[in-house]
Structure formats: C-alpha cells, structure tokens
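As structure tokens, one chain now follows by itself in the form predicted alone.
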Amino acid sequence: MAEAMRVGIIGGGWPGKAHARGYQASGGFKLMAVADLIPSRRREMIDEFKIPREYATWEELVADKELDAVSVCLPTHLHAAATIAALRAGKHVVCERPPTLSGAEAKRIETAATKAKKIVLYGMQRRFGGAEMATKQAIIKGYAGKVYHARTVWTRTRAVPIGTGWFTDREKAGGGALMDLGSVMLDLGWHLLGEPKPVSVYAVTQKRLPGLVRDGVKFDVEEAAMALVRFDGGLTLEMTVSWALNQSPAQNGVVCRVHGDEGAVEVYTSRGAVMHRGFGQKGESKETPLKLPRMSGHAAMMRHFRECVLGKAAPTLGAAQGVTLMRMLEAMYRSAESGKSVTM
C-alpha cells in the first residue's frame, strides 16, 4: 500500500482530535471521514483537520466502502461492537484504551481480527512516549541486565473524570480508576518486562471519599486500586492509581521504575528517562538520561499502525495482547472482591 491509507475517524472528542494530529504528523495517511452523534463536535473536527465526509454514527462510517481503516474513539462499553463491524467490513482499526469492558470482549475482537486478516492496534499511547520508547530499548539492549520488577503510579488528587457521565457509570466504563488509569499503567509496565505470562494477581480497589461527583452522576466504580502482578519467571509488578486521593498534591501525576540485575531505568524525571548503573555498597550509582526518539506520541503510533498494515511490523499491543491486558483487569477485580490472591 504505497499510497495513502484511507482513515475515518469514530468519535470527534479529545482521543479522535489526537489520533487525527497523529496520522497527519505521522504521514502516510488520508484522513477522510468523522462520525460523531453531535454536529458541532464532527464540524469542528471537519474544520481542524479538512475532512470531507461526515457521518452521525460509527455504523455509517463503517460502512464507507471507500476507507481502509477506522479509528475508534468511543466510550469502552462501545469498543468491542464498533471494532468487530470495522473488521468484518474489510478495515483495519486502531482502538482507544482500555481495550474493551472484559476478555471475552477481547477474545471476539481477536477472532474477528484473524477471520477478517486485519490489524488490531489497541492505542496505549505511553507505549509511544519519548521516555517510555528510550526505555525500552535500553532495556532491549541489556542495559540494565535481566529485568525483574517494575513499579508504575498515576495518582491524582482529586481529578475524577466525568465528561457525559459513562467514565464513573461501571456498565458503560468496565470500572474506575482501575479500568482507566490502572489499564495504561499496568501495561506500561507489563510491555517494559517483556510482556511476561502472567501467573498471579493480588488487588485492592477504594472508594472511600465523599463528594467527588456533583449530584445526579452515577458513581458506583473505585476512586483508587492497588495491585501486585506475579508473572512466569518470578517476574513482578506493583501499581498504584488513582482519581482521587488524600495526598501531597505534589505527587500528582506518574512514575515507572524498572529494575534489573545491572541497572534499573527511572522513566519519568525533569530530564526524561534515566538510566542508572554501577552501583556501590552504599547505593550509589552512575547516572546516564537516554536519548529520546525523533518521533513520539500519537505520531509514533500511527506510524506504527501503517508499519503493520505493511507488515513490516507486528503490533506492539494488538489482539491477542489485548486479551491477556483484559485478564488480567478482570483478576484484579475478582482479587478485589474476594480479598485473595487470583491465579491466572
């Protein structure tokens, strides 16, 4: 496919505004189509990004014989319907995170992916990020020996998400905290391990604070999650998230740390990603940042997506990884919820 990849572009908010500054950043792509119920939200990006065609449903773009791939940027809860029907009609899609509201969601989209012979690329933008790519490919290189633990955090202090009310409704959003902050952070660390099979799941979801939602919104997911991730190999993971937490405002916002038998890689610092090797009786150790990418973020991604349909590559999470991250979600609530460790 030398020539441009046809796009549309299902939902015209925030995500669907990314994804389209990705795939013109990106190159290689023609963006064509937008669908979105509300007309303002499709004029505006029809205005941004010049597209011709507007719909005011995914199945009407779906049906656009004329595309090659769809972008979706819809409330979880819709994911699985809408990549399923992309798949089935000859399209190749990029899905926004999380993946879908269970693994037997997942598992429909992989089958569906295999029969229609098409790529899935599940959009975990910090996949794609500067520091997180710098990361990775120190660790690809042996930097920091046998990597054997990662500790990932997005905690916030108070920033519950609300938008049109399905982030914090359990049927539409899968869950809270965990299912939107905790899907980005447990496959961050997941993907910098290696991606490892994971063994066992020990998890503990919160909501415990008052008044974080005006009255009339439905709020029946956790605020907060904390877990422990075993993995083949006696591989770890800890994570920690949160929409609302009695904390230091200060420690808003992500770390990732890795650790392994040379080195370990602090990925979030004022100087980007950080590299830190020979360490001293005392803890001591040689400090060295790592040199960012010339490409990142959305751009990356999509850059990846085209890689892929090309087949120059596979995708770094698509159908089938989709699956294990969503089973691993699932265990974490079910560890939640029973108070014990799950096996997986």
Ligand SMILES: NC(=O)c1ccc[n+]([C@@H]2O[C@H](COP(=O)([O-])OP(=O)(O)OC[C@H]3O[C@@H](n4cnc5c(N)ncnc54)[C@H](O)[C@@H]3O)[C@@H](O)[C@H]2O)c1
The other form holds:
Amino acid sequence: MAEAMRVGIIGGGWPGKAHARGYQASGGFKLMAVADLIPSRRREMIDEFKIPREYATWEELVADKELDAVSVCLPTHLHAAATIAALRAGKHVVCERPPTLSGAEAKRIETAATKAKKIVLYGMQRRFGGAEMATKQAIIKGYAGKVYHARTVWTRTRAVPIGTGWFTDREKAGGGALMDLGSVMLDLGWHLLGEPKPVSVYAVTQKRLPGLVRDGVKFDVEEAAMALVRFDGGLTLEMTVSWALNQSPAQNGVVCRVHGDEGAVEVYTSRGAVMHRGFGQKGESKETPLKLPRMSGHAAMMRHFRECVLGKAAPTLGAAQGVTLMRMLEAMYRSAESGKSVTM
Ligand SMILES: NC(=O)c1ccc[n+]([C@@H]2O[C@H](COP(=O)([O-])OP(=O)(O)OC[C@H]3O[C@@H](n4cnc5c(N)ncnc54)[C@H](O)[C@@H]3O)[C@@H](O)[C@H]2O)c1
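Given the form predicted alone above, I would also like to look at the protein as it appears in the form predicted together with this ligand.
Below: every chain and molecule of the assembly, starting with the one above.
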C-alpha cells in the first residue's frame, strides 16, 4: 500500500485528537471520517483536522467501506465491540488502552484479528515516548546486562479522570486507577523487561479518600493500587498507581526504573533517560544520558502502525500481547479481592 491509508477516528475526546495529530505527523495517512455522539466534539475534529465525513455512532463509521483503518477512542466498555466489528469489516485498528474490560474480551479481539488477517495495535503511547524508546534500545543492546526487575509508579495526588462520566463506573471502565494508569505502567515495565511470561501476581487496591468526585457520580472503583508480578526466570515488577493519594506534591508523577545485573536505567529524570553502569564497591556508578530518537509519541506510534500494516513490523502492543496484559490486570483484581497471591 504505497498510497495513504484512509483512517476514521471513533471518539473525539483527548485521545481521539492525539491519534489524529499522530496520523498527520507520521505521514502516510489520510483522515477521512470521525464519529462521536457529541456534535461539538465532531465539529472540533472536523475544524482542526479538516476531516471530510462525520458520523454520530461508531457503527456508522465502521460501515464506511472507504476506510482502511480506524482508531477506537471510545470508553473502554465499547472497545471490544467496535474493534471486532471494524476487523470483520476488513479494517486495521488502533484501539485505546486499557485494551478491554477483561482477558476474555481481549481474546475475542485476538481471534477476530487472526480471522480477518488485520492488525490490532493497542494505543500504549508510552512505549513510543522518547525516553522510553531510548531505554528499550539500551536494554536490547545489553547495556544493563540481563534485566530482572522493573519498578513503575504513577501517583497522582488528586486527578480522578471523568471523561464523559464513565471512568469511575466499574461496569464501563472495568476498574479504577489500576485499569487506567496501572495498565500503562504495567505494560511499560513488562515491555522493558522483554515481555516475560507472568507466573503470579499479588496486589492490593485502595479506596479511602472522600469527596473525589461530584455528588451523584458513580464511583465504585479503586483510587489507588499496588502490585507485584513474578515472571518466568524470577523476573519481577513492582507497581504503584493512584488517581488520588495523600503525598507530597513533589511525588505527583511517574517513575520507571529497570535494574539489570550490569546496570540500571532511570527512565524519567530531568535529563531524560539515564543509564547507570560500572557500579563500584560503594554503589557509585557512571551515568550516561541516553540519546533520544528523532520521532516519538503518537507520531511514532502511527508510523509503527503503518509499518505493521505493510508487514514490516509486528505490533507492540498487539492483539496477543493485549490478552496477556488483560490477564495480568484481572489477576491483580482477583488477588486484591482475595488477599492472596494469584497464580497465572
Ligand atoms: N492514551 C491516553 O493517554 C489516554 C488518555 C485518556 C483516555 N484514554 C483512553 O481512551 C478512551 C477514551 O477516553 P476519553 O478520555 O476520550 O473518554 P471520553 O468519555 O472523554 O470520550 C469518549 C467519547 O466517545 C464518544 N462515544 C461514546 N459512545 C459512542 C458511540 N456509541 N458512538 C460514537 N461515539 C461514542 C463520547 O461521546 C465521547 O466523546 C478510553 O479507553 C480511555 O481509557 C487514553
């Protein structure tokens, strides 16, 4: 496919716009259609990105025969239905994260993608951040030796997402901070460790703080979660995430550290990703800031999507990996509920 891929965007919230910008910046795509139930959201997309066609519902956009691909930027409970319908209609899909509500739904997407011979790429744009990509390359080159532990944190002091009102509703979101921020930080740590096979999971969820959402808004999900995952070969990942946590304002933000037997990488510093190597007896080390790639963020993600469609790359995070990610998240909720470690 040398010509531009014709794309439709379903859902005109922040991620819908970010996808549109990514397609434009990456090149090789033509934005053809947008779907959203809210007319003003469609209008904003049309004005900003000069999109020629608009639909109210995702079903109408998926039925548009002139589209080669769609971005699914809908509330999470609609991901599976819209993605599977798009695959069956012969379209490649970029689907927002978390992939689905459950491992079973992710498996249905995988089956549909295999049958349709189409690409599914879940929109884990943190895999395409500059610091994150530089870290991944350094790990692949073996600069940290064999990596065996990742520590990921995304703790917001107060920032409960509302969207159009579904984020705090378990039926529609599948969970709270663990599904929202946890899916991203688990995915990042797992990716940097080389996507080892998960063996067991231990997790806790917390719902303690009052007054986080307006009266009348359904809020039956956790605001914070902590988890430990063991992988094949004794690799481990620890993670803490929160939408709300009483903590110093300085701790509002992300941490990602990967530890290996010859070095370590701190992904998020004021100097970008920094490699530590040559550890001495007292723990002193040599620090090397890692060189950033030229293209990053949504532009890099969409360029990767195009390469996948053209058969030049395999999707990261694709349909099969989405199943494993969802199963790890499900195991975390089971562990939090039972108070026990869950074997996968
Ligand atoms: N990658 C990221 O950084 C990031 C950030 C925020 C949200 N997300 C994910 O993106 C997805 C969307 O989140 P959001 O923040 O945009 O939520 P949102 O509620 O702000 O937007 C969802 C949009 O979908 C539209 N919609 C709902 N049902 C529809 C239907 N049947 N047909 C057409 N349109 C319909 C709504 O009108 C709304 O505009 C979620 O899965 C969320 O987890 C990802």
